[in-house]
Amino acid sequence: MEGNRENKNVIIGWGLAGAVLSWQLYFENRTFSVFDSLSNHTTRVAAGMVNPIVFKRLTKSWNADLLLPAAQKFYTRIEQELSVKLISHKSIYRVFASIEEENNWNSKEGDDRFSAYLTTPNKEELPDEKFVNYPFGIGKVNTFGNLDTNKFLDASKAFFLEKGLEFYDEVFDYNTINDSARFFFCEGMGVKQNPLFSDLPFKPTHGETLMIETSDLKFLHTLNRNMFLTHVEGNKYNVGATYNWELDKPITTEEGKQNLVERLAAFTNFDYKIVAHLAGIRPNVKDRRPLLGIHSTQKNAIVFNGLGAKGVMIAPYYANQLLNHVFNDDALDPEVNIERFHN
């Protein structure tokens, strides 16, 4: 890789944040190396869903009008670079839980602020009522689909290795930080062992998902009703997710499994078998905004973390903003700048 070699860039962490940041560096023709401890769970467990809507309040996700088009452009470009399909063009179908929710949806659908996202699906689009219960109807969210997060990480790593990227499958030693490089910390919850950024106000959230197989449901998009049920491939579907603020390790639990089974049974009726049970720790932040910025004293230490449940949509736009901040001294949005916790 040709590029800016006088100062090396080191990325610590190979989850969503690290991989997206690597691509943004690559697009700027900057060299970099990566430390991958092979301990990341969250990105590999994630469904990779891009959802511009918050269903609980039926409002747009934070900065959705900026983040969604940037993400679509970014992942489309990656697909072209890799010649690999990463995006499954699924819409999200919201199963209404009440007549009030249906009425609220219909009123928002007629609002210009939501018209790009909310629609009423045609009858032929809907799942078979034998297998999905929707007495109050279904609404449709227009989005560009789901990112295959595992394929994104693996194909990106293979691509960069072929380009001569230095990729270290080992835990980063913080004692090796020096002034000869910039260090971008994209560690997820591994940041709690980072002496430079461990004081940031994370609110780690344990989550579990199931992979199921069923020959009954022939629905190739995503259903949502207090959980997601999204088609993966063939007869396989992802089911999730749980939220637990007590567990601090990515372990699966019988309680989490039963929670998902019961929530799925609340709106579906089909036979299936569980083929995988996965868990991860989400690097959520107390104010639900990402964490970007430069350390207050160690000026070559940079953090890109806290992307949360909407990370696939958030990461491309803010990785680009972070690099403009680091290399061009452009301002960071105050909502994401880590200085918001130091004032």
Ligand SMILES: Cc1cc2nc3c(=O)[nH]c(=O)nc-3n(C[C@H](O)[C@H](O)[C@H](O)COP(=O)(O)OP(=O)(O)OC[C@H]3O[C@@H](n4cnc5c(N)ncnc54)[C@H](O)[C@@H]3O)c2cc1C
Contents of the next structure:
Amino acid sequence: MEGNRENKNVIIGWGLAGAVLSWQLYFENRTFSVFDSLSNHTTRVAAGMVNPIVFKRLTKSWNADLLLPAAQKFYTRIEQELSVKLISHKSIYRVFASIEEENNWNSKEGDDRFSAYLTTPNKEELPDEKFVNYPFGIGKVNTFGNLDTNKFLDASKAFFLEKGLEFYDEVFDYNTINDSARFFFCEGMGVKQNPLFSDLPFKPTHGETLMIETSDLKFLHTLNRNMFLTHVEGNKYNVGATYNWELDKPITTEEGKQNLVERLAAFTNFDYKIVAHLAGIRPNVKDRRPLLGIHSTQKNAIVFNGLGAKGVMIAPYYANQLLNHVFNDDALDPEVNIERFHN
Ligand SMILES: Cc1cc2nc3c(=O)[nH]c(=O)nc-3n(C[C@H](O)[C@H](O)[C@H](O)COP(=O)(O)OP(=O)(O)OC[C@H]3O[C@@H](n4cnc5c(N)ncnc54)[C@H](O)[C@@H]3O)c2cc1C
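With the form predicted on its own done, generate the form predicted together with the ligand in the same format.
Let's see the whole complex now, leading with the same chain.
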């Protein structure tokens, strides 16, 4: 990188966690190098949605009021730095399954804690009833949109390479850890091979998506009905996702594909062609909170992981908090600090 050639920070993993952390280091004028093995690369299959709501219980997603604005500010800044469009502005339209769900939604819409997120869409915004069934109506979630996660990784890498980043396309060798640098482990499920952090209580969650093409739908936002259907570009839509706790490799399965096809058919009716089928392992944690912190004895080994199913929204705020912890000794939220598992 430009300026100080001394490479004191090493990032292991160029997924969402590693790339977001790199930007936060860059904003603090700190140099870094990167290792990435291109193994399980969950970020490359993510739909990139930012959803502040948990539909099952119709509550706010954990820390949404804090995380969502931080994420919006962060990715907007990156778009400006890169002069590349990374966010496609979309809302999420929830297709109600029952009259109860609709009533519940209407009452929460009037509640101050939810009114910024939950609204009732105008008729003109709704999808064509020929193609989507919504006898109980549709609610709308305001959010800033979807991050193009692949573009984010690739454009950020190109930007930093231009500035002289040393990027090693290789598996990091843990035997090379020495005292002359700080090592930020952002390995997603690769952490299972990491002798320093492999004991953290992950609950890896396999997920599959389909990329489909249809000339029928023409709906440029996201639909949700126990699954998502989100517009990507042109006639392309991303459909997902499955949750499977048995599979520990990012492989696609016929069962996963069938599951998605059936769930899609349960609330839509249009012709489409499947053009891609993807899989990844979400780095979920048993208590469903991220994993941040400094190793208890190897003080220059730092972990940033456990971003789970909502990494796009979580990563910016907590990457910043982690760096403040490492460099300024500021406290980490106890809820995300790995120390919660060492008491
Ligand atoms: C089907 C699916 C859909 C999803 N949709 C969304 C969504 O819409 N919105 C959302 O917010 N989140 C979504 N997610 C979750 C999101 O993908 C994750 O939160 C996020 O990608 C995790 O990023 P990460 O950087 O921790 O891991 P990864 O993206 O897996 O990156 C880890 C990187 O580290 C590298 N690595 C590991 N070990 C080593 C080593 N020893 N040496 C060198 N490199 C190493 C790997 O090769 C990899 O590139 C989805 C996940 C799945 C599976």
